[in-house]
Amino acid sequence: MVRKIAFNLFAWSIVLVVAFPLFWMLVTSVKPQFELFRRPPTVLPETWTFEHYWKLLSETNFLGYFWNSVILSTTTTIVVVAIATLGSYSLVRFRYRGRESLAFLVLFTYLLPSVVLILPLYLMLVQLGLSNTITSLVIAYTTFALPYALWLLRSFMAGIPEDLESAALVDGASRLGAFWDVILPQLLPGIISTALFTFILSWNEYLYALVLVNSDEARPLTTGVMNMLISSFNIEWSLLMAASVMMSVPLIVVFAFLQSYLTRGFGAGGVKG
């Protein structure tokens, strides 16, 4: 009893600490301006405000940006999820030299730093006429997230018993036709997790948007938000913290409905057929 007290004790001082910041933003973001660097600072608002959100709604470019941070991140999911399925399939399912060393090499890639990748980018993206354009972060985006995607997806479908498909064949199915109706169905719940896991990267990724995109049409959230309300002389820490809210709150609502479908996910690449 003693020890299972102490660790229900430990484990909710470590969510504690890590839910605090969390719940400081939130507060923060409720509170008049002459709250926010009141000593001794306060818990709760003692007034309770909205009118940072309705200023960073009405007086900024927020909703653009939060846009093109949805269309960027959308995008990118779809093309890395496509890509990295049938990838997944190929390296699984096919006989054929080096797809084992190939394998690794995916997996080396995504081990790179992302900075290594940034000039060469930049400069076939020149090249192509595609900078400062969403075009350009999806292209961008998909380099560092596929490699993981296609390594983790791998597994899912190594996961996945192979009579399944050869059942499929016997009876008359194209190689296509048992993909799309034996495949997909069993691998759905991996897809879904790795679906996620890239949303959740392109949706809070910096460094790619900053180094390739200067323009305002094109800025996602992450450097939009910094440009706009972070300077070399005044930080808007309101506007900052009710955007930092609204940012998370997509994140909030993909987790709560594919919840059930990301714990699944774990269990099924988690089995070998």
Contents of the next structure:
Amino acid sequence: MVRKIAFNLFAWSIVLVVAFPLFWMLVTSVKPQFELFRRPPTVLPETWTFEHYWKLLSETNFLGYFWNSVILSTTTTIVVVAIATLGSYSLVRFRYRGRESLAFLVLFTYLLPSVVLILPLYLMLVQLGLSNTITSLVIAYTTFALPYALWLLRSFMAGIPEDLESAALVDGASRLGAFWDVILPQLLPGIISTALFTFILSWNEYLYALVLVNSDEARPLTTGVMNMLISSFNIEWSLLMAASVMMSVPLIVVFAFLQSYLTRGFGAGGVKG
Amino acid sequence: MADVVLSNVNKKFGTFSAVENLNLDIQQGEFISLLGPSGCGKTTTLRMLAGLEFPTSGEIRIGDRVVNDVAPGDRDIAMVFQSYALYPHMSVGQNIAYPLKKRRVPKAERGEMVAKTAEMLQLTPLLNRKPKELSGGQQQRVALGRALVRDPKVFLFDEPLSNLDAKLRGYMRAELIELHQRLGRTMVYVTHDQLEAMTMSDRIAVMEGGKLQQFAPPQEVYRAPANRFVASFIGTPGMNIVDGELREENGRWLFEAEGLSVDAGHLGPDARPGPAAMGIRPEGLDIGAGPITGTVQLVEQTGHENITVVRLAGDLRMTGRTAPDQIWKTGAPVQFSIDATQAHFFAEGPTGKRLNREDPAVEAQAANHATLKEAIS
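Could you output the structure for the form predicted together with its partner chain, given that the previous block was the form predicted alone?
And the full complex, kicking off with our chain again.
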């Protein structure tokens, strides 16, 4: 009994430590400016206000950044999932020389720190005339999301019995038809978790966005909000917190709906079959 | 008319040769089993027939077409897989309708054909279920339904019964035989279970190491195995095989092993003096009386007979069948004899050829055999 209580206390204290910043973010975003730095601080605001949200939406470029982030993350997700699905199919189903080494080679980017990769990538993108575009970020994010996505989907793909595809072929489907009718529906949990992983990664990415994009037209939320609200002289705390809340909401909603797929996906490599 | 013909078919995976120089002529309407241990190339052969693997060399014909380069879906074949390979996200009805859908059969007609097939296999109440909600036997019937629904020219079966329990397996075996009789279609059946092959097939192709060992009716495979491998693979309990030496004496051949000497009579021109093997089925042993002495090692009572294992000098073991009331204690001395007319003699080596016997007594014995299916089941 004592052990159980102790365990619960321990678990709840961890939850508290993790959840407190989120709570504080939410609370700060609805406090009026004059209440922000009061001592002692108020836990719940005495007066509730949504003025920071309103200001963010009407007076700043927040919606522009938000839109950029949506386009950027969605495009990256589509590109990564499409390539990883076909790539993992090839790695699992076809027999060719260097198949295994290829699968390991794609992981090579993870062995190098991003800082080392970012400069050559920047120079290449400049040469391609893509600097300061959302496309440049899509390419950059694809380079580091794709290897992981490929491995994740590979383990899912390996779990799909080859007989299913053979049966579809004998039943009269073309290879592409069998892929569409039989493989894809089986792969759906894997595709969902890969898509989630990629979306979250691109939504939260900061370093590449900072280096590769330097104009407001293409800036995503992460760097956009920083640029707008944090200067050397002042940090707009209330606006920053309101922006943070609005940045998190899409992810929290999506995650809540699909989290069972996500956890299943991360466990996929561990348990075979 | 030959319906399915494989001519000099070879299949290599890298340097590994899965099927070597295979020649098979399957007649229209015949039920053929490809029988052999794991890795003997039987499934590879079936997959080549299905178009799921491509032969490295050689020619495969179905009907009057060379199908080497024909896609599986265009070969007019249907296949039942060991794992059933039902599409998990489709209902039973959708599973059965899938091959029709892929062949652009109009929807109304499709529904009719599915309903008819489902009724024949007693699947009608299950049409809206998903495969994972079915028992193994039901899944197997759905897989069969998916193959039956479009009335293909050739049916291919890849160990379809091996995931069922023994009772259901016996039932499905009878169902398949009946189905074959009713449809009159060519069927190629892969199995490692000799009982299935013996009971269902018109002819059995015994394979080992990628090579065809014998292609003959079940009786012949049992009675006149082409070589030592076929002899030892077919039959339960297996044939007793004794390594020894052949010796010629005044035109007659004599087989000698430690503690044993058997008159082989007249052997064909392939016989050579020297190392050889003798094979004798358990029913060729008469335990209880005879000139040979051994000790009883084990008596297995199966109900309608006993399987008795006798140990001879030199640690040689021989298995015989005895009446259910003939029970010896383990370790008891026992006399027995070997019916030389039922013995086979093989050239040296694991796939040593069977040597022809040219004795009238042996031929008479072979003609006078009892029903074999009883003997092996």
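Numbering follows the first chain given and starts at 1. On a predicted model such as this, the values are computed, not experimentally measured, just so you know. Under this definition, the rigid core comprises the largest set of C-alpha atoms superposing within 1.5 Å between the forms.
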- Superposing on the rigid core, do we see a C-alpha displacement of 2 Å or more at L9 between the two forms? yes
